[in-house]
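So this first bit is one chain, no partners, the form predicted alone, shown in structure tokens.
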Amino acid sequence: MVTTIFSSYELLSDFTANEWINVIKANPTATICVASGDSPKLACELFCEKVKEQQIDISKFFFVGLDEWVGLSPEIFGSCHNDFRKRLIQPLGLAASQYHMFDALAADLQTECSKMDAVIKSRDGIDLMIVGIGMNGHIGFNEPGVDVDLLSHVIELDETTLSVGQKYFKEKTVLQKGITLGLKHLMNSKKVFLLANGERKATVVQKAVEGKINNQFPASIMQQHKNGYILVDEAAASLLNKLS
């Protein structure tokens, strides 16, 4: 794992977007996993404005959804789907073959996970997942205590991440579950971008880079990816005693 830390969250965003480009220039049937959320936004715009200046051909590249809130439809402005539809899927203008995400009204759920395992698997795994955390150490709904060996799941969410999601809601959702690609996911990733801005990320940024690794902090599994990158900006960082 590598720590880098960048003067403002522009820049951060600006390197990440770039990386995503060169990524599909080296492999343009690349297979990018997302986090919706706050800290990837800015990158998703940045590449999507440089997909267009450069003119790359992403004809090939899929697109896969890190996670869901379970029972929200599509529709709903919040939902991952909805991030998802107008971060990429509409800028980029990608056809439904290029991407897929997890149907979280669908009846049966395991199926769902069965079915996003059997997509990951088919294009030979995912060679770059870009992902944030959350205040309670979690990448995708991998929360506090989550079997790390899981691949897609899925799980009761944790008070923080109940309490927090709610921002990304005009008005109170009923949140009690998500589905999530898991932890073995992450780590059979080739290449994972972990993004945190902010002051008040600085806490958990100092325990995911420097902390005991453990499944009560999920992000600590970060430390034993062997191409890792914790993307931080100087308010992140400004816990860290040591870079990695």
The other form holds:
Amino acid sequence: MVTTIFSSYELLSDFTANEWINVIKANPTATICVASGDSPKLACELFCEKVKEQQIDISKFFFVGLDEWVGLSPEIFGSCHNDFRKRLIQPLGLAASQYHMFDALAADLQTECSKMDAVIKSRDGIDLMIVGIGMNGHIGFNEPGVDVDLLSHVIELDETTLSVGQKYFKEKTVLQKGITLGLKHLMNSKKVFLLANGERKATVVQKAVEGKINNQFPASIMQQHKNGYILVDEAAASLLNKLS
Ligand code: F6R
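Next block, the form predicted together with fructose -6-phosphate, ref. the form predicted alone:
Every chain and every other molecule in the complex is listed next, the one we just looked at coming first.
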């Protein structure tokens, strides 16, 4: 794992978007999984701009949505699906055959997980994951204590996730469980970028980069990823003692 510090969130996002473009240039059929939430927002915008400016052929690229709040409709502003649609699917004009996301309204969520795992397998794995880190160290909805060997699964959300998660919604929203790719997908992914910006992420970044590798702090598993990159701005890096 490598940690890279950028002087601003804008530069971190620009770097991420350029690398994302490079992955697709090198492999036009690349499968790329992106988180929703605040951290990758600008990288998604810049990626869409660069695709247009540079006329990148994205007709064979495949997008996977990292996770979803169980029970939320894609129509709800703040749901992951809603974010993915507005940030990537619509601006890029992706065909339905070019993406897969969890249906968090499905009656049988285990089947939803199996479907996701089968899609990823059929694509020969994930080429690039672009994820964030939660205030409890989660990645996706891999909450503290998660079994690191899981592929897609449904999980009870931690108190921190339930309260911090309200920031995405216009009104108080009942949240309880999440459906998510597992840390096994993350570890199997050919490349991972974990993005974090702002002072409020300084403590979790320090634990992820320098803390003990432990499933009580899921993002610490990044230390074991052979092609994992933690991309942070100066504020989020402010508590780091050493750089890998
Ligand atoms: C969202 C997701 C979460 C977030 C994390 C950080 O799809 O998977 O793990 O990446 O909670 O959220 P932000 O980026 O909003 O600080």
